[in-house]
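Form predicted on its own, single chain, as structure tokens, below.
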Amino acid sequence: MTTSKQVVPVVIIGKGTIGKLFGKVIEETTRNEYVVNYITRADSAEERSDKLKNAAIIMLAVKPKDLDGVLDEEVKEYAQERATICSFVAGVDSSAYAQKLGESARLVRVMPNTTTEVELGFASITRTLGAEPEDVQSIKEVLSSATTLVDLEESKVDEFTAVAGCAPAYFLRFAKVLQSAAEDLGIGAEDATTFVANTMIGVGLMVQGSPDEHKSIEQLINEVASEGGATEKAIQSLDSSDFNAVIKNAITSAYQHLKS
């Protein structure tokens, strides 16, 4: 006699982008082994209350300035009974959530990116507060379909967020240059937009490597920008515009807003 597998409940606070996105890949990635719940603001009070009591996990998607109010009103309760807290709320450290729900709150802080959504994100991964290995773990084994986790402590947090959180805008803004240079040099739309996700796909395989052979991106550069001829010209402008200060300015922009 076979005894089926107990469904873990998952409650998401938010279903902005990242609330959306999580629940997606938990419903779509876990075999049917969790079960998601979303909270938001056509709740009732009791509605809420039904959702979080019986939740193992509730992950935190909501914007920073909405973070206080869902802890008074919505978690604190729950924070030392065993429900485990995971939070995606950038800028805000484990030092405000003591504040509200005690030091021994469960709390694990995953910082990902959007790529996510087609099961390539990077996020990182922090145990808090009252947190043990085994709560880690469990997030861990809820997210680790549809993202890489890196283990960081919450001092670093902020710099990947600047980094590896906001990455997939900056390429994306560069994308966007590039499609619109491609429409205006007679390019269709719809091809150059081809054009740009299959580049962007390419030579990300190629950064990665294969198992037998791996290049440096310096490497991948040199080989597309030989010497006298017109990617190097390319290269030529982006560096007399200062193109690597203007996007180490754009990270640090990035950090302090987060450190603010």
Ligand SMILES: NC(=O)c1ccc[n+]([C@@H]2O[C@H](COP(=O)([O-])OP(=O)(O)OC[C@H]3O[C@@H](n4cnc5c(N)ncnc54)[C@H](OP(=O)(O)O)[C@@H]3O)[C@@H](O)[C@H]2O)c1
Second form
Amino acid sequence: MTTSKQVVPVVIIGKGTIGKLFGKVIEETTRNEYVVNYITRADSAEERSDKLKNAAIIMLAVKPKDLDGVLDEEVKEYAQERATICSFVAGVDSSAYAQKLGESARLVRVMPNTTTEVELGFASITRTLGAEPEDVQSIKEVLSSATTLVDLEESKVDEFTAVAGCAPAYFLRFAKVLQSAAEDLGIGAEDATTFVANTMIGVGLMVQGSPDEHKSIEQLINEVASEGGATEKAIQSLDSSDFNAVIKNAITSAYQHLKS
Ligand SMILES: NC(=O)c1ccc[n+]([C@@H]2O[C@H](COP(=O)([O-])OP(=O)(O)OC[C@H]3O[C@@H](n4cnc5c(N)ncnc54)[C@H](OP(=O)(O)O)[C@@H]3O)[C@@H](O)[C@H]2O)c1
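Would you mind giving the form predicted together with the named molecule, to go alongside the form predicted on its own above?
Next comes the full complex, and the chain you just saw is listed first.
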């Protein structure tokens, strides 16, 4: 006799970039184990409470400004006590949830980035308030096919968000400059996009290395910037414009915003 495993009901509140992205990966990779239901603004109060009442895992994927309303009006009222709450919301620490839901809320904070879309995400995971190690484990199980997860203490989550959560935009801003420089040289838009995509993927794979060979980022730069060559001149120009400080200042701005 075969015993069928129970399907775990997951509710995602907010179907924007992050909510949709995780919902899609969970549905595609863990079919038959989890069933994903979204709560959007289009749902009636009754639909919202019905979905929440049945949820074993509630994922919060709304903007920080909308969080209070969601916690006050719904999660507090309808969520079962045994539900694990997984919040993707940046810049709001567990003390704010404790005020709304009480110290016993089983809150796990996950700070993702959008590379989850291609199953290359890198996210932090943090156990807070009344969450048990099993709650963290259950979130790891549901998200592990979508993203790499690293355990992180809560005091470091904002710093992590400023570096890793925002990182796709940092890379993409740089990519956009290269793409437009290629176009300025007369390379067609499609080819310029291919050039940028191939280079980013290729560089990523080179940084990752292989079991046989692993080179540091510095080594990889030196392989392109041979002495006396054009790349060396370009790197010197970046240095004289204080490129490192520009990037670090951007990260600091993001961090200060999260802390404010
Ligand atoms: N995007 C990232 O790269 C990233 C990275 C790390 C963490 N995060 C965090 O992830 C969270 C979501 O970000 P996002 O980029 O996905 O934002 P988003 O695209 O704006 O999505 C948020 C969604 O929540 C919906 N929403 C707001 N209030 C709602 C309510 N009461 N009921 C149901 N739906 C509601 C919004 O609907 P409306 O549009 O109608 O308001 C919107 O569809 C944020 O807290 C952010 O800090 C994002």
